[in-house]
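One chain comes next, on its own, written out as structure tokens in the form predicted alone.
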Amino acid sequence: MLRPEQITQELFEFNRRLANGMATLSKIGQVDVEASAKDPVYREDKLVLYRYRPRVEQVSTVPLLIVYALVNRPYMTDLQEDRSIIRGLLDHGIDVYLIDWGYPDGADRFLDLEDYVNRYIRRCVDFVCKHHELPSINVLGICQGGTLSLCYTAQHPERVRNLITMVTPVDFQTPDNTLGQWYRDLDVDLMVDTLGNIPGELLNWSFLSLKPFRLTGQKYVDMADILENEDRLKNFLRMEKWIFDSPDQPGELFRQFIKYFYQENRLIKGNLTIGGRAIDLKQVKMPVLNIYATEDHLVPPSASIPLEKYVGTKDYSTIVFKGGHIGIYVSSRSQKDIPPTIAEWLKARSKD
């Protein structure tokens, strides 16, 4: 038990750190994100396809297209120099492209799965294939982007040479999937018909509510311990910027995604169609690398692990990352393990 003088000293120290922290914050100003140089190479509506500039002389002959989720911004994969999956891939000679979905607005209210899978992703893949004069390329789908990548690959297997899925939900109705249980009973028709596009802030707060004490309270108390360290405070602020940088979701896409995946689990039941064509995961016959995180509270391992039994490939590999949904992008262990493992896996399967 703390004595009164100890409590007084603790409070004094806390207030001193807060006071010094204000001076640190005033010096920092706007924090920068995105560490790696890139160039826009294709645009369609609000979508921009970027190609990252190489960081080594010899790059892979088969490029990698990253398909990120529509929730939050893709710069999480390139947050800062020492926290960048993309930078790690570039350093290992991977030629990296990335789809930036932009910020949907009212004009995008009626975009649906067909638009994202068979228009946007298909045209980006076609662009990269044509530019490199290749019949197929490598694809890395992340979170919701992984699910969309699976749908694209199942319908266009001839265009995907190797498929990587990272923290990607496949079975949306496992018992420990809290987000899935929330969405299961959601009246998504009422929600979309009322709101149109789904506000990013609304979705963001629902994600934070999955760990309310840690993500909306404790971390700000802990922040007092780093207020006097400018570098650590910048790291914290970059994460805050990303967390609250949440684009709105196109209404029809949201309606379909919640109904087809979370409420009806069609992807693994074999009754999902997009654009009138069935999504058959058995058509995913190219090599597959599935990466999931053991402490993921948004996409629990139980939602990702089942992929193996539904795809048709005979070359299936797994990376088990000991961490959470965010740590897999930015932790020091992730930087050390994930990019080199992906690069090695791809190079072994991308030889002409």
Given for the second form:
Amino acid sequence: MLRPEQITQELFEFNRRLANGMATLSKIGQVDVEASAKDPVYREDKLVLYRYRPRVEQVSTVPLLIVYALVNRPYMTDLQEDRSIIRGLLDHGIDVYLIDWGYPDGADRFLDLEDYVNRYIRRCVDFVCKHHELPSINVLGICQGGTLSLCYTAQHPERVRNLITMVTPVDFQTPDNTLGQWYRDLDVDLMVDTLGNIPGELLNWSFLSLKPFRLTGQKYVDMADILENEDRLKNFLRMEKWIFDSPDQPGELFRQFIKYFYQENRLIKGNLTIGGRAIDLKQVKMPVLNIYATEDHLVPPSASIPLEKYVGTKDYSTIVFKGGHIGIYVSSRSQKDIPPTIAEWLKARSKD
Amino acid sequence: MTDKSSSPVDVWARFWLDAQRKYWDSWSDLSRKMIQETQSTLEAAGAEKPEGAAGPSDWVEFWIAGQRKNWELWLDMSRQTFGAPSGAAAEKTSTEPWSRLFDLWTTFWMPLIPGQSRESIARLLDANKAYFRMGEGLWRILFSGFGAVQGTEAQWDALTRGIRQMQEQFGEQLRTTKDPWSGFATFWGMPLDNWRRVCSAFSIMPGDMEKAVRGFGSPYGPETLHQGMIGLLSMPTIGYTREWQEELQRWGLLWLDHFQALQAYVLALSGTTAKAIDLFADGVYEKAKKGETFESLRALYNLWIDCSEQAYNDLSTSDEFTQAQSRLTNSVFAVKRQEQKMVEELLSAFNMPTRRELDTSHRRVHQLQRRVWQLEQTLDESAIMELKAEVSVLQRELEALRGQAPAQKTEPSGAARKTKAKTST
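Now show the form predicted together with the partner chain, given that the preceding structure was the form predicted alone.
Time for the whole complex; same chain goes first.
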């Protein structure tokens, strides 16, 4: 039974941890992220295409290109040595490339879907194909990057040998998609015309507002429990750095993304065109692996699961991860399950 | 702390812990003494509380007196090292001793934190202050209940009653406040005041303007004031500066619209707290009914977070909230857009570059870049077409040669196959 003096005791203990924790925090210095060695192999505007250095003998002859979202930074896939999807893939002999979109600024505000799908992604795929003398490669699209990858693949199916989508929204108007609901009545033209690029902070605000009590309150009370443990504290701070490291979204891209996908759900309605050409998901006939998280509050499972209905492939597989949108990259369970499963799936489908 | 280094942070941490230990020791002594006294008084008097004996409210007063004493001790110590807070801040400590102490502590800590970590730590301290405030509130309720009654169920009843009482006080605050944000930003430090920050960050006249509008007291009520303002701002404009007056009036109208949207949004959100309190009280009651107990303040805090998220989720997915939020967002940007337009007018008047001009340049660069890219693409494609055509011609010539020289076909044929296999990869 909770007694008043117990509350005081708890608060005192809490205070003690905070005080000691402050000392730990003040000594912790720079928080480093990114665990795996990589080299830039192609650049265009602010985009940099990286190739990761192999850690074991490569077993697959077909490389994998990771297309990350424009929201937040791609180092979430390689946060630290023991929390890295990329490291897991490298350890399973996959040759990994990654697109880093950089930090768009005012001069990039007119970049739109056409630029991202048919220019940037296309050129990166072309580069990798040419370098490996292959007609097609494997593509892994994450979150918004998954949606862009789907669009690219639908228009250039001959260039994608196998497609993996991870926490990728496809149906943007399911009842439990809170972000979708919030965007429904947003005057996105006014917003983009006013702001130009959409500030990362504003996007972060909308993500935090989905669970404000947990994400801006409880999380930091729980943080006090690990303040005296330097390793755990560093893990926490790496995540914190990533969460608030949010590039701005190019205005035109944001306008189209919100209108076409969230407000009009064009991807599954079949009336989306990019660069004057229709996006027909039935053209996605290569093997598809769809990975979603059961507790994802940003891309609920109901937004990802319908992919199967709309793509034209006969080789469709799913990985259901029990966790959230972020846990899928960094939890210890995901490190154990996700990279090996992806690697096995790819190896089985990348033989000559 | 085992590390005896003498960095300012270590010195401060040791100082703080030392002060805390003294604070805690003296409070524990006082607390034990008071509880013993109450119990012996109640035992001596049987079930009835004798006239003049210490009751729950007396205990709270004793507690506050004790806190004040400790606070003074703390202040003396801190004065010696860091100087003292203002008189007004010290006054408030009598009612919120822990969280005020936490405030003071935060003030001292922040300058010592290196720049990179400061933002995270500010969040940490904000959230933990809310935790302290909750602890304070619950402590008060439990302490009052503890002095009066014994037994699990009775204590949980007291807790539930206390929470309901807080709910009423909170509702009263909402009804009387002039600050549209205070409702959900004050109850145990709910973290939703980030909207205010967002609104301010995107407005050319941050929070101040909002406060100015809020300060317009009207004896005829807010609706009349609003209508009156609309009337004034819709008056026809005349004279040399007519266009500029129109812009100002448009800005005023947009601002009024934003202010109304803000009020509607806050009203929609305020229901969250009331519902969260209901869910919290129900949760506590259900647990008590099952004979279960909360073993820690943190367990209660976690229940509070769960209830708040549930209440917020129910509300934030409703049509009413979604519309209120969209209207607020749209109204913020409408004001901002109008402000930009006015700033552009001024910049043009001074022959300074404007955003509109920059946009034109960026758009042209983008269009040029896209044309270059498309030309490159076309060139690539046409080069491929040319190569394909050349290969076809060569293939035809080869076939023709084979037809003319059937006796020598073995070697060239093999070479041709090899070439074809290579190009096809």
